[in-house]
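Presented as structure tokens, the chain that follows is alone, the form predicted on its own.
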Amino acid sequence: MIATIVWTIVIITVLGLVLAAILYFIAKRFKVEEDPRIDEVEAVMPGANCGGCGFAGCRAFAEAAVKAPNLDNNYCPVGGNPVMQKVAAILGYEVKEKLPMVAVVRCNGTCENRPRTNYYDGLKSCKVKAALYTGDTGCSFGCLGCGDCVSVCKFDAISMDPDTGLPVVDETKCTACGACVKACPKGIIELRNKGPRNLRVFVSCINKDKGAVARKACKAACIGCGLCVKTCPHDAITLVDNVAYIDYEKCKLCRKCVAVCPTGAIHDVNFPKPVERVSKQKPAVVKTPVEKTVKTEA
């Protein structure tokens, strides 16, 4: 009985041996070599680990870093330029700097402006919402209110004003990851050029609708009449789809667009003087549709 004990152990002690002598000499041969460039490059990223540079994690970035020829193709938004050096610097490639950018707001239909049309019982989703109807206002383009861009955003860079019921980007955290940009249905969001110390202009608004119909689901949208793009020395704005839109990389912050305006739909942001307005057209007298609620399944 001792002996089969004995015999038992040697037997498992060498069959362990054996496995482990086999599996040590496959994993020297189908050992696969790391650049250690990938871990220095990971060392200096932020490890936001945010997904805004298109890659999962600061790990996937650096190995795409690493092979890649050059880094034309790969920016760490958080990071920014300070950073992309300090990664040009390892690789021993050149990089070129990019201007700052965050996200930008592009919705005018605050409570105020867009009369509600029904309420929403459901699952606080934006997601969630869209795919159900088209929201509670008049308007299909505009912020469904929900705060799907506040849950994604790991920096607290952006809240919901309870007051107008859009989200609010705070630019000092923002880092333009784009995950905000991502998480919205409707588009709202876009990432922008800060500007030249941080003043920048911009059409805050995305409906496509034609200007009477616009206008009526939102006292504040862009109606389409084509005033700025007239009055632009800068050729910076054009009108597509019955909407504006600032380029801008073209735009010299004039504010000329702004002051013509008829409806507010253009935004200036961060200079110390508000313009002077001047309205070359009378505003629609919107009438506030009658409330219903629609109830879907939480």
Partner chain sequence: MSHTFSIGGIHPGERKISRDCSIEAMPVPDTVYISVAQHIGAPAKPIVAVGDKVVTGQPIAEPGGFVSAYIHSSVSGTVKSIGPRKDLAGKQQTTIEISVEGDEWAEDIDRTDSLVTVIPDDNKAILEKIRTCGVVGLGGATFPTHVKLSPPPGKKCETLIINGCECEPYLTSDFRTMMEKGEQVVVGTAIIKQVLGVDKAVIAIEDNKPEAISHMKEIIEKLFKLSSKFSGISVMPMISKYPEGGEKQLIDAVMHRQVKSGGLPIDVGAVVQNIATALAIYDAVQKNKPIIENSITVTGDCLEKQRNLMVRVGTPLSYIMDYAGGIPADAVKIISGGPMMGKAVSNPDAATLKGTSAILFLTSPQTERKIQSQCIRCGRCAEACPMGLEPFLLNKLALNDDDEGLEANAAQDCIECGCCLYSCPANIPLLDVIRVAKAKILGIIKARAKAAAQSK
Contents of the next structure:
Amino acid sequence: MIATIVWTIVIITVLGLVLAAILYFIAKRFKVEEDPRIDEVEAVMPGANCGGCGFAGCRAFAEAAVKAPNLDNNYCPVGGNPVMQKVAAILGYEVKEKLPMVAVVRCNGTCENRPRTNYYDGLKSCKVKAALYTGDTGCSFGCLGCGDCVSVCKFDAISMDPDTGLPVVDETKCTACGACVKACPKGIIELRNKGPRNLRVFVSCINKDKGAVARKACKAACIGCGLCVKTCPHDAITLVDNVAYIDYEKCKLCRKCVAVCPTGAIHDVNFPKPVERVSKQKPAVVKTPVEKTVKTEA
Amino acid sequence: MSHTFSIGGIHPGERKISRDCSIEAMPVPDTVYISVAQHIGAPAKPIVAVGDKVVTGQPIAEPGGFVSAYIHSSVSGTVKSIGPRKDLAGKQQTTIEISVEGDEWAEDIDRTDSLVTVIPDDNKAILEKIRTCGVVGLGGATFPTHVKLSPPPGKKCETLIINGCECEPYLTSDFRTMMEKGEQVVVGTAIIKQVLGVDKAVIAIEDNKPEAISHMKEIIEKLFKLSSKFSGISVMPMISKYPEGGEKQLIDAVMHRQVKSGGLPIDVGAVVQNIATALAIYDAVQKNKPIIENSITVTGDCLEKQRNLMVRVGTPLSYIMDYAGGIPADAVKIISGGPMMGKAVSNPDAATLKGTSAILFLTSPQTERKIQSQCIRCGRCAEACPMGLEPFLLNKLALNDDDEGLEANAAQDCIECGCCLYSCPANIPLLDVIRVAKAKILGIIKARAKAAAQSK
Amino acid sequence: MTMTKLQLITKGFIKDNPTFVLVLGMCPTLATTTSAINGMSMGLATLFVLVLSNMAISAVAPYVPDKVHIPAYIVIIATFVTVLQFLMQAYTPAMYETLGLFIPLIVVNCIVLGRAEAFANKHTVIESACDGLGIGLGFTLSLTLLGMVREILGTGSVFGWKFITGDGILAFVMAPGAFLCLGYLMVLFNKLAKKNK
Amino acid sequence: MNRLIVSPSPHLHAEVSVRSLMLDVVIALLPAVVVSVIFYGLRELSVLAVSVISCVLLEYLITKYLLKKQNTTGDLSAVVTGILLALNLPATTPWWIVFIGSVVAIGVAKMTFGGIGQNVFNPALTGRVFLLISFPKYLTRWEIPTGLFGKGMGTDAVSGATPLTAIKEGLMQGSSVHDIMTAHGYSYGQMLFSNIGGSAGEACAIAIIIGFVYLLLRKVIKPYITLSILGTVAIVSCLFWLGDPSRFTDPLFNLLTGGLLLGSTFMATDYATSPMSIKGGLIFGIGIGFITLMIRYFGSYPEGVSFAILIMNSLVPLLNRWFKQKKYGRA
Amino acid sequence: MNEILHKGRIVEMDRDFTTVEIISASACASCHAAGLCGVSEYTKKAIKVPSALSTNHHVGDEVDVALKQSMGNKAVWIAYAIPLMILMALILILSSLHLEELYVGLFSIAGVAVYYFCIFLFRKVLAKEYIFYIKN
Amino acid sequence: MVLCLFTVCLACSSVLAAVYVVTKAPIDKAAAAKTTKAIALVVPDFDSDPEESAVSLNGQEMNYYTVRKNGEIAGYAIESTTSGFGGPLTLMVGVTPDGKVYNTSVLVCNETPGLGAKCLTDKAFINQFKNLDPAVEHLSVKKDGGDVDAITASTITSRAYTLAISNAVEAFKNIKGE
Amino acid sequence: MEYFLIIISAIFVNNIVLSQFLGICPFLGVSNKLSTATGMSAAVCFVITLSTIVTYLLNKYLLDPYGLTFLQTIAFILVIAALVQTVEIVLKKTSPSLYQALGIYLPLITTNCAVLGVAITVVTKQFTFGDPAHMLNLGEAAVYAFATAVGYGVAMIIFSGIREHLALNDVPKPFRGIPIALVTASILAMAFMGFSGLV
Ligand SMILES: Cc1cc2nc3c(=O)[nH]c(=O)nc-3n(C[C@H](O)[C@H](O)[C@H](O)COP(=O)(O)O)c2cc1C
Ligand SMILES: Cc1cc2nc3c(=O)[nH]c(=O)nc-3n(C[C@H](O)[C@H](O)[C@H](O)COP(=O)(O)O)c2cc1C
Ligand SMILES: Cc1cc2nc3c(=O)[nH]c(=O)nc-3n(C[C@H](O)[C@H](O)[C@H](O)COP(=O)(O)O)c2cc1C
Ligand SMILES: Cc1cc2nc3c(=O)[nH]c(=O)nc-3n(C[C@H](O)[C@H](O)[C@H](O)CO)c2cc1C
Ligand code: SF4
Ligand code: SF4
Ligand code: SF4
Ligand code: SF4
Ligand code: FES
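Next up, the form predicted in complex with the partner chain. The previous block was the form predicted on its own.
All chains and molecules follow, beginning with the one already shown.
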């Protein structure tokens, strides 16, 4: 009995020490120097791993943020400023406030505005369709309606409106990750400033055709008439290749351009009252298909 | 003894219903619209200005690069505009619009029907003729012929294959060309043979065109008696199977060699030219006539009268359709080209190009895609693929964005023949997906090659 | 983000359930759940080792240099496992026989060493005990659940109480049934867990 | 001009559809179904009915309520599964066991993997093997064929052994193959045209061969897999048999008994669970043939086709990976 | 194609070598339970890649370090398969000689040790062969 | 560091040794109880420790235990192995000094669950062998002309079971003969 | 013949994963790519065989003579841990490039209960081929360990093939990953039951 006890102790101790010696070498070889802040940062990240920040995932972002000298180039579009504040607090950096962004669809070629010229019968994919031809309407710039943007959105923020055949962005869900922007073969979706109290004005068309051609293809097309450019008191609008573009940094939301646009190509969203239209003609916009209006928390 | 290629292939039916209609010249329209992007490679650069008077056969655009081609006016008249116009897919292409006034031809063109069998000896001059006459491959790819006929140094052509397979259902313009202009085709063949310096030329014709086979055999025999320049040309009957006329498949069938992935036919000592291209070469070299017209099959089961028409380049499709009696009431799809590889027309106002070979009308039951279900892994697509690929796998890899897998499984080798999509019982749009994936992979390969070249 | 002791104990039930969520310790989970009672015994055995080793490790952790903590922990854990073996052999020999190989294998159960490394290492004895209790209870619960399902389907009884005459679906007490039940339970569990959230 | 359809090429499509293929399989199975009903009577009919109806119903319910996908029952693949499952069970199987088999076949082996074409294992066989393991009492009781108007649904059916079971049992007692065969009075003619005990589908070899020829003519299946299975069984059993004819059964016996013909014609050729390339198919077949014989000769189960097919099913992804058809221009 | 990829980040670059830190080389580290299971050693390993093969990258870039699959297979072969065969062969041969089991066992293990020593002697050759390179 | 590990090892091994010492007695008792329990199941009441010995039958060694009550031999528990459907089937067969089978229990069974494995649970089958007099009843299954009702669809197992018992009875005769 | 039976039994009839339930965690964790699965299998084979031999000797020449078999658990785990680490060090010292190429597999093996499971089985299990009370000798122990590990490799490789295939299919969302792997393992286990009785 005593022998058993002694042997027990001897064997275990010797084995333990041999093992320890070996493990000691190992441990010396790879010391894991992990910055504990990486875990902390990762913990405050949204965890969507969407890649919207340009890194492989939230952890990769956290590592990059910890390593970087400041946070200028690291911004999580999904978490937005609140998350970045937290990250900054952990790391002791300043964050530049970024204006919240949202995806907008710059096409107003609803079924009514844009008469169909043919039917597409291939794989329901904008990419495939775009590679084949310009689409089933006369407009060769507009939305193809197969919803590539819808399927890439990880946040369920885009859906196809069956009435208009156009995608609709739910601005409460959109995190401005930009996945849809990349997915659209037509370059229709743009990330824009969300705007004060979610008020925005933008040109919902990218048709570069000459006015007459554009108009024939779509009632709501921007025809490049330049009225808005002349009207805008803040020099926010430029006209290139027959389309107007409103620079959101300069736009003061006066909506004068909306009033003069003869085709209703300029959209104003979330404004409480519609603007008085100057042109006699009924605007082509039947319903505002671009954004779901939401109650905003100031 | 008929020959055929060794991998895959399908029998989509022949439907050569316009085979007995001889080629008739179609009246010249009031206006033609000639695109400067009629060939593979850089678009041509217009050399005329708005308001210029032009005559038929006069060059109106010059090559925009090494792989590019001359373009000639197909009518006489005044240049009305030069600017963007929609092609048959609705894309804007720079187009020269010419309103037709009379039918005055450039003087040096020999417009007689006489057969010129004496072939000039100066190969350089011949190539120059081919170049200045804007000859491009008429078998589908419209690759500038003079480039193809100048193999890079070190590469030697051993066999010239003249592609008379016309393996697509419905198409008959090559067949009619062989029947009506067989002599010219053979002389064209002899010219290519001489330019390439090969001893052997094979005219490959599918055995569903027995008349053409015997007719061409007779002509070769006849011409062989005239001159030794016509020696070494033979006719090879091919088993009717789609895509027998595919360049790679044809080389496999005729020479039992396979072009390596990413390689060119010349790597295995082959040059393939279409029947109509051979005719165009004859016209260019012997008659000084550039490509200003081509034969187009106008067909479809729903069409009352089938036709093979000789049409000036740049004629609006709608004009041809009106001439042929308008669009049939039950036609839902108009295809430029054959039903397997042709392009569906979304803009009937688009004009013909040099390479336009057919206008085909299909009805809804013939063409409409059936509801797609899940892949049942029946293997029919893989069995049909003439490149030995696994379309079902490529489809899944593409949907999973697995670029490495796509490249490893040779998505870049797809020749877009459509055999897979045709065969799939689950109606999976295989080729739709693979085509996009192939483009992506080719882009990656190209970028990689470029990077490798840079780092050297 | 520190958790209360209660949270520590309950987190293993759903949120960090070692079987259905973390997918750890699969071997005993599959092998010993031929009946509810076997599953439960295995769970309790693991719980025993987990709690004691967690406590012991958190007690000695401050004095064990970093470099040798793995061997030290292995020794500690193996000791408790062997103690468990002695106790079971002495007082529940039948159950010891049934669970067989899987009792000594508790040593290599990822859960045990994992908790030692990830938790006990850095926490107090009490907290570590709670943590071990929580994870161990979670493990016990899911093993019992799995054992119950397999027993019901496989033999038509629960905890040995037979409620149908005749046989059950025998495959469920055999290897295929183990995998099958675990697979479907995992889906079901995660669905319910998500709904509860 | 707005009725024009535009789509990528090709613009023509072959006539076959999933439904037409499955319909062909059902037609090819009809001889075996008819023969089994003739031999085993109404009970077999009820097994078939329960199996087919529950397979189809389960697929419908699962696609509709659990997966919320497009309904796929119209493609008839569940009907094929149902028929094959039924043909693999004894006619005496109680209806609730058949139902459990369908649940495993459709619910577990097919729909869990995502439905038609996605499954790794043959659904009908998974169902059958599950039942064999779970209810050996019912699955090892074979009824002597009694004919269409023989005994009804009663309990007093005469139960007997299948030839393979008889052989296995006899060998265990130390008899020789020849003695067992003569004791039971088995003849090859009987095996070809029926009247031996076994699952309904193996009752009559001729009926299955007719189905095989039909499938070949309709180009639904390729002969490689089936023939390589049969060839392997023939050759390997021949070797064993020549070695010791008292312990090992002869090739013809092996070809005609058990579910070998049924399995190699209808189950090993299932698209989703067999290799794509010819070479892969040959190896697949050889594997099935070999494993089947090993189980028959040395294992404790008298019959091994089902297991052999399932085991080789699991290798299909690897076979597909390692044995691809030759690509053009790639040595 | 046929490569084993490791995600890594460049930590150092000089004219000859680019040092890449492999972030999740261990399958464990990317495992869902990594946080819980301390044994899985979330290791960072530095791998040196010839700089010539990694054009236009910068310190901090996330890159894929690739090892040719055939190389990976060969590595597995050299490190495990061959010693395993040696071990089995020795055990079987020696035990068929009816030696005392202790010696059979010790000799076999010694055989493996000798094998590893041989690898040690050839380490230069191996080092050349197992080149890692940076992808994209 | 070494010291620390040393301490841990020392502590642990001491704990182990201590627990070992404490539990040694109960463990040995439990192990002994296991055999005794198996024996007690198949023989009549006894008060002695079972005596283990072996007997050979047709060249095969068979283990058996002799138990006594008040010094008198109360019975023999004979381990008997035959081959069943799924492998060896080992029984403990209790035989009373007058040569009757007192009871049987299964030690090793690899039979198919639901079929042969019923020999562990099927009361009707097992009870046939309680207090069975081999002189009166014919020890083989009905199919082979004996008196034993086989388990449904498991003739092979039943045969093996029966054979094991009759082997034990034969062995008993040898024991007696010695 | 004995060896042959051991091999068939260990690979097919009593497959370590599909019927003995050992080493399931890495089996589920590392079997999603064929290349990793192959590497892992080779590593496991080597480690299982080597450590079985060592623990066998330890048991026979150290524990058994001194009546210490109750220390098996603790002694074996220590030896195995040390052994795995030794291999790692040896590899690292001898050929750093080799080591870099393999780094993935080693840490996984330490937590693999298959290694300890086989080591314990070998010294406790009685094999019933012929003689019911026969304990394995060293040669048989090595063959048994090797064959068991090959069985692990076979299961792993088959499985990785299936999982790579499943990754391309649309398995219903809740089943993706581990659950479908378990269902697959279930059917595979059923199929492997066909081998029962082979030895
Ligand atoms: C981008 C490109 C480059 C080519 N370069 C050559 C060349 O250098 N020499 C040559 O003989 N053919 C060349 N070809 C022609 C092809 O070999 C082939 O004849 C042509 O694509 C027509 O084939 P298809 O109608 O089967 O598509 C080239 C084709 C393409 C598309
Ligand atoms: C699938 C497929 C089918 C083809 N079928 C034909 C055909 O039937 N006849 C033909 O002349 N060219 C056919 N081609 C084009 C040939 O590959 C090749 O481009 C042509 O013969 C080269 O001659 P060219 O440069 O004179 O056009 C086909 C190409 C593909 C990809
Ligand atoms: C999967 C399977 C397992 C079996 N297991 C057993 C068994 O454990 N015991 C047995 O005696 N027979 C077993 N058998 C054999 C059959 O049940 C055989 O038909 C039976 O032993 C003889 O039938 P009978 O007992 O009704 O006369 C098995 C057969 C199969 C197919
Ligand atoms: C030739 C052929 C054989 C088939 N064999 C089977 C079979 O053995 N078992 C089965 O469940 N379904 C079978 N099916 C039906 C169907 O393909 C099967 O359910 C798929 O496995 C579902 O993915 C078969 C279908 C065809 C076309
Ligand atoms: S709508 Fe576009 S930008 Fe907004 S979350 Fe979705 S994908 Fe990202
Ligand atoms: S916005 Fe772009 S991606 Fe979205 S449906 Fe329209 S074309 Fe497609
Ligand atoms: S389209 Fe491409 S993938 Fe499809 S059959 Fe043709 S070559 Fe093969
Ligand atoms: S033909 Fe269609 S269903 Fe058949 S394997 Fe190919 S993709 Fe799948
Ligand atoms: S590997 Fe066996 S429990 Fe994890």
